[in-house]
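Here we start with a single chain on its own, the form predicted alone, put down as C-alpha cells.
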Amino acid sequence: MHLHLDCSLSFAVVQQINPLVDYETYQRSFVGPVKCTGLADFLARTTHGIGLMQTKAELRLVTLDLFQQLKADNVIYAEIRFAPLLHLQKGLTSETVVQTVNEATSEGMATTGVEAGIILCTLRHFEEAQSMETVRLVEQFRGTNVVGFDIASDEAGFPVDQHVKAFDFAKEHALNITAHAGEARGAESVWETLRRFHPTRIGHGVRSMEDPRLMEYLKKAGIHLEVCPTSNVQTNVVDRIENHPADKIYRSGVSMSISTDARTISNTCLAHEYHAMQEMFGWEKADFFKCNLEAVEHAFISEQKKATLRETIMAAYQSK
C-alpha cells in the first residue's frame, strides 16, 4: 500500500542503466544507514535513483525491475508512489513520465502476475502550480493503472498551504486520496492532514498514537494508517523496532497495513517487515490476515478487484 518507485532500485537495475556503478558505491549511494539523522537525511538519499529515472527507457526499466522484486516478495496487489515532475531533466513532459510509468506497469502486470496501482504524488516543496499539474494528471489517467494522489517529503519543513488547491481539485473530482502525515511531525500533522487534504488514508500516521482523541476519529472514520516499520526506525521517528507503536495501533483498532515505503533506501521488503512483526510483538497468522485484508478494503480498486484479491488472500492463508 505504501511503496515508492524510486526508492526501490535493485542493483541489478542501476548496473543495467549505468554500469559504472559498482555493488559498493551501490550500498553506500542508493542504500540508507540503519539510522538517518532523520527524515530530511532519509529523503536526501532518493537523488541517486531519481537520477537514473530520466528517460522513457529508464522508467521503464525501473518499474519492471520492481515488478521482478515483488513476485520475488509474493506480493499480489501494490500501489506504486512516485512524483512525475522529479522526471524532467532530461525533457521529458510530465505526461509522458506517467504514460512511460503507466505501461511499463500493464507490461510488469502481464509478464509477473503481480497486480498493481499507481498513485501521483506532489511534494511538500513544491509550489501550487506543481501541485496542481500532479492532480490534474490522476484525473487525466483516471482508468488507467493511476488510481490515486499524494503528497510525500518533508512534513515538518513545509506548510499545507499551497497543496490545498490540489485536493480540492482531487476531492471535486473524487479521486482517491491518500497523504504522507503523522511521520516527521506529531498528531498535529495528521489532524491538519485530514482538515485540509480530506484524505481516506494517511502513509506512515504512526505518531497520532500521541493523541488519544486522533486514534478514536481515525477509527470512528475508517481512515487507513500504512505503516512502514523498518523506515520509521530508519528516520528517527522510533528509535528501535520493538518500541514502534504499530502494534498498538493495530490493537486499538484503527485499520492499518503494513508496507515497505523504500525498498532500497530501507534494505528491506515485505517478508522482512512482516518477520519484524512477528518476532518483535509475537504477530500470529490471524494477525497479518486482518491487516492484508484491511488492505484490501482501503485499497484504490473497484469492488470487483476487491473480491477477487480477497479470494485469493482467504484461499492462500486457508491453505498453510
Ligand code: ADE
Contents of the next structure:
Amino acid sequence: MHLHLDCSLSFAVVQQINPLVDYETYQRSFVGPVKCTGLADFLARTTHGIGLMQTKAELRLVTLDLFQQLKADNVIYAEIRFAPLLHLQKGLTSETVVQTVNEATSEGMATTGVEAGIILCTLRHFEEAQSMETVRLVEQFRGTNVVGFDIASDEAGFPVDQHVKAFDFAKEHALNITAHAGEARGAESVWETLRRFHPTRIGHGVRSMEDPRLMEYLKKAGIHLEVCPTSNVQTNVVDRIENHPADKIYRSGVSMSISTDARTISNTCLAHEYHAMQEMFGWEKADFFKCNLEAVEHAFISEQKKATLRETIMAAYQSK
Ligand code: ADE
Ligand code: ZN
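Please supply the coordinates for the form predicted together with the ligand, as a counterpart to the form predicted alone shown previously.
Below is the entire complex, every chain and molecule, led by the chain shown above.
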C-alpha cells in the first residue's frame, strides 16, 4: 500500500542507467544507513535515485525494475507512489512523466502478473501551484493506472496551508486521498491532516498512539494506517524495531497494514517486514491475513478488483 518508486532503485537498474556506479558507490549513495538522524536526513538521501529518473527511458526502466522486485517478493498488489514534479530536470513535462510511468506500469503488470496502481504525490515544501498541478494530473489520468493523491516529504518542516486547495480539489472530484502524517510529528499533525486533507488512509500515522482519542477516532472513522516499521526505525521515529507501535496499533483495532515505504533506501522488502513482525511480536498467519484483507478493503481500486484480490489471498492462506 505504501511504496515510493524513487526510493526503490535496485543496484541492477542503477547500473543499467549509469554503468559507472559500482556496488560500493551504490551502497553508499543509494542505500541509507540503518539509522538517520531524522526524516529530513533520510529525505536528503533520495536525490541520487531521483537524479537517475529524468528521461522517459530511465523512468520506464526504474518502474519495470520495481515490478521485478515486487514479483520476487511475492507481492500481488502494490500502490506505487512518486512525485511527478521531481522528474522535470531534463525538460520532460509533468504530464509526460505520468504518462511514461503509467505505460511502464501497464507493461510491468503484463510481464510480471503483479497488479498495481499509481499514487501521485505532492510534497510538503511545494507551493500551492505545484500541489494543484499534481492533483490535476490525478484527475487527468483518472481511469488509467493512476488511482490516488498523496502528500509526502518533511512533515515537521512545512505547514499544511499551501496544500489545502489541492486536497479540496481532490475531495470535490472524488479522488482517492492518502497523506503522510504522524511520522515526524505527533498526533496533532494527524488530526490536522485529517481535518484539512480528508484522507481515507494515513501514510505511517504511527504516532497516533500518543493520543487515545485519536485512536478511537481512527477506528470509528475507518481510517487505515499504512505502517512501515523499518522505515520508522531508519527515520528515527522509533528507536528500535522491538519498540515499534505496530503491534499495539493492530491490537487496538485500528485498520492497518504493513508496507516497505522506501524499499532500497531502507534495504528492505515485504518479506523482511513480515518477518520482523513475526519475530518481534509473534505475529501469526491470522494476523497477516487480517492486515492483507484490511489493505484490500482500503485499496484505491474497484469492488470487482477487491473481490479478485480477496479470492487470491484466501486461497493462498488456505493452501499453506
Ligand atoms: N518520501 C519518501 N519516504 C518518505 C517518508 N518516510 N516520509 C515522508 N516522505 C517520504
Ligand atoms: Zn512514504
